[in-house]
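Take a look at this one chain, the form predicted alone, written out in structure tokens.
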Amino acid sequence: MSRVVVVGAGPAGLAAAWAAASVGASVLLVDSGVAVGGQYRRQSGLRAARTPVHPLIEWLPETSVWAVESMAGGHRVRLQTGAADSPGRTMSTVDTDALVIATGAYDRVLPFPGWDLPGVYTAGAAQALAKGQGVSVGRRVVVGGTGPFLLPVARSLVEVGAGVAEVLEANGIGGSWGWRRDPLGALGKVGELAGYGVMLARRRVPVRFGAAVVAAHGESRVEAVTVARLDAGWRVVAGSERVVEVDAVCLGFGFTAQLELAVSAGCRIEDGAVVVDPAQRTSVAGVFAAGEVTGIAGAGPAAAEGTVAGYAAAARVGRTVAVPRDAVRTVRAGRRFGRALAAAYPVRSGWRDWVSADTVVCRCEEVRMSDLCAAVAQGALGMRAVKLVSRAGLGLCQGRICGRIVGELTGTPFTQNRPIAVPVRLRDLAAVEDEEEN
């Protein structure tokens, strides 16, 4: 129970497992990739994987946690090592009395007609490929959606020698005046921004704003898409539609945060994030959040937000810490920077017309907009009774790419109420009961 156990080995757990056992804490790190860094140091798997060298801090790699359970003075726990969805992983249970959880966030994609069709990713699955493993999606590459993670994207494809025929940026560029709400972070990014602008324009890559992917073409694989200008509220401009020969989009609006564990937790969770105090408390004793749980600003800020949790978290077992400073300071800059880039790059509602009543919402379940429809017709009130009658949100994603996005087209709450956070096999879950039960 005195050891700190912390969930996701990105900047934000890495820096919380160091910050912790800097000060003398046993730590546990738990993380589902081969290498920790998480996707913003994403490496081949193929080279010698990185480790947290740390005497107190222990590493399970390829290690997912599928519950956490509140027990007296603590939370249990539950995980499950081995290849992803292979056979015989094995299980395990650590007591803690403090919880980091540091679990990132998810590409949040769009759908329109044909978003199905193979040669359509995310562009973190993109420009995962690209960095981790030097694979392009396809030669001819289209990158759309809105927020700055689009210009990395754009130049991980050209560095593995992608053509990438278009960069579009669904908002305007008077979206810019977001920035309005914090200057000094917007300064802060010229040079990075100016760099990737330098770059794409050396490979004569078109940067549009006001544009978007709003259909793709093909019979077994994406072999064009339709691109269309947009107007402040995100509808067609009619008229401006145009066909673009591709084999690959890339597709990027955001990203989700990825709350399944603080939502079991019982952790307090507002406009998509989880709430925290200024020493990354949540709402539940024990237990700490940092990173892109807590709203999306970047990986120094992350960063941050990992050191002072890390802190926070040894203090909790016991260990006598001084208050990071210059942390803090980081994290409130943070903070002010996370605002800003939300209200610079915002989702518009007009996206929704995209959506025919034949495009597809749910691709593993292959749900349509016109179930959709038919569900709601029928009388299916809330998230769980729209997932029960017209299957969405059922498949093997269990409604992490799918369930915003009928939440926002069904007027429905949308939550990541999981007790299992990731998929355990049968045989391995009732295992676990024989055990117990022994």
Ligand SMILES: Cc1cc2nc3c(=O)[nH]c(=O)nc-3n(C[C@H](O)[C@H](O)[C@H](O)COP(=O)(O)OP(=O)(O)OC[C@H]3O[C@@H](n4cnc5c(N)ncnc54)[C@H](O)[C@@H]3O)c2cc1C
Given for the second form:
Amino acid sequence: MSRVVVVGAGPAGLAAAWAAASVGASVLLVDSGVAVGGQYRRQSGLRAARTPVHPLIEWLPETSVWAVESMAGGHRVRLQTGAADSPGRTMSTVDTDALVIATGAYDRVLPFPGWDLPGVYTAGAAQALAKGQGVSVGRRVVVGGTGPFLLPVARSLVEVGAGVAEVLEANGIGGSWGWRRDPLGALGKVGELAGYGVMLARRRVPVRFGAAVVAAHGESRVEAVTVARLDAGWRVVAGSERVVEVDAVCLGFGFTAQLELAVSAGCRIEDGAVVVDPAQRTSVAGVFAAGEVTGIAGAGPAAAEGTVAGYAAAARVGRTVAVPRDAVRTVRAGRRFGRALAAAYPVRSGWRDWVSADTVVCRCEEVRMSDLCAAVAQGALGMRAVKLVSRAGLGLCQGRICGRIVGELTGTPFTQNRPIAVPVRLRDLAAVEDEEEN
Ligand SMILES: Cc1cc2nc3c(=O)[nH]c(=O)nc-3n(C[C@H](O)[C@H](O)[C@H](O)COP(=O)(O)OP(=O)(O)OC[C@H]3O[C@@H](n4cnc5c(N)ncnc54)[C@H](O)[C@@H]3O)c2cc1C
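Please supply the corresponding structure for the form predicted together with this ligand (the preceding block corresponds to the form predicted alone).
Shown next: the complete complex, the earlier chain at its head.
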């Protein structure tokens, strides 16, 4: 009987591994991190997630899946094990009839003049440093973007000793009208959000709606930012700009699902997420997806999807099980919540006006907006051509940060087609080839 392979040990992957093992399936759980928990349970100490101790679960930490290939009746999963970017990492493969992709999401950021200065962080990075290591990204920080995630980030910064100058939500208070799609889900979150609000109010941290950081200034790092009021379409309200002195900025405009493995497995993707049926099956037989890869809704729904995917994957390898109804209900409620969240915190197109001709758009390759315009003027059509002509997205992050931005600025559909999902040294790739030839 084939093992269930679960990629990602965040709330979704952990729940999938546990569900599959609980009905007798043997499970291999892999994550590129050193510990389980994913982005949500990154804390050390008591609040950290526990490694699943189950005789049927094999846990492989510090292991990245760099490719998924389809083969007769299943999939070949290619792994690399060892500390990030260290020499001597080992390459291996595992074949499976039931693959659960639970690779989560990463921060979405938007560019503006000066966003490439040291001291500008994604909100997720600031949160990871604060929660994982108790480190603050700065002494006086502005937190900006859109979405409820900004509030826990501000709280974590305060908890590790940072002075949070202000929190800027780009959507106006009227944006919360989007919650009418799921009033019950919204009600469930009111207490948590109110808790953050009270804590920030006690520390005299202002939370402003309809405002954003539209420029960062400094010689060798951020020394100040320009904050402006925005209209409903996120265009700057003329005359509303003011300069705030800070030594760090944290920005988050929601999340982008991490789709590389799902794309290379051939799964159907719609609106930036893997399409799944009620049993978390993707369009490809034997491949399941759970958590933020299927849509952004938070840790609770991600775990519920993981449970359903785990049972479905176990059924695929011969364990007949009925999926618990409460997990299915939680998944349905999570999808509703995710739709309401997206409606309440949209990213409006006016941000494109924050970008000037010499704003860096791709930070790895230092490609500016003027370079993108030149590429389009030369007739570059499609993401591949724009990349090749301008070099945007060809650097270390392989377009994870700038790909979506470049797509929106040039009107080109954005895809996460990266056959090698994580950075792999050429020497290690060559070793795989040699092994397969022998
Ligand atoms: C940076 C960041 C910080 C966040 N902080 C908070 C927070 O403080 N509070 C909160 O409520 N929500 C937070 N969120 C949102 C929250 O993390 C999600 O709602 C929840 O974790 C989603 O669970 P998941 O299992 O789908 O994905 P994740 O928790 O993201 O887990 C995905 C896992 O997959 C692994 N992975 C990805 N690709 C590969 C690969 N190729 N090979 C091997 N492993 C791989 C990753 O290392 C990760 O551990 C954060 C999100 C991000 C991106």
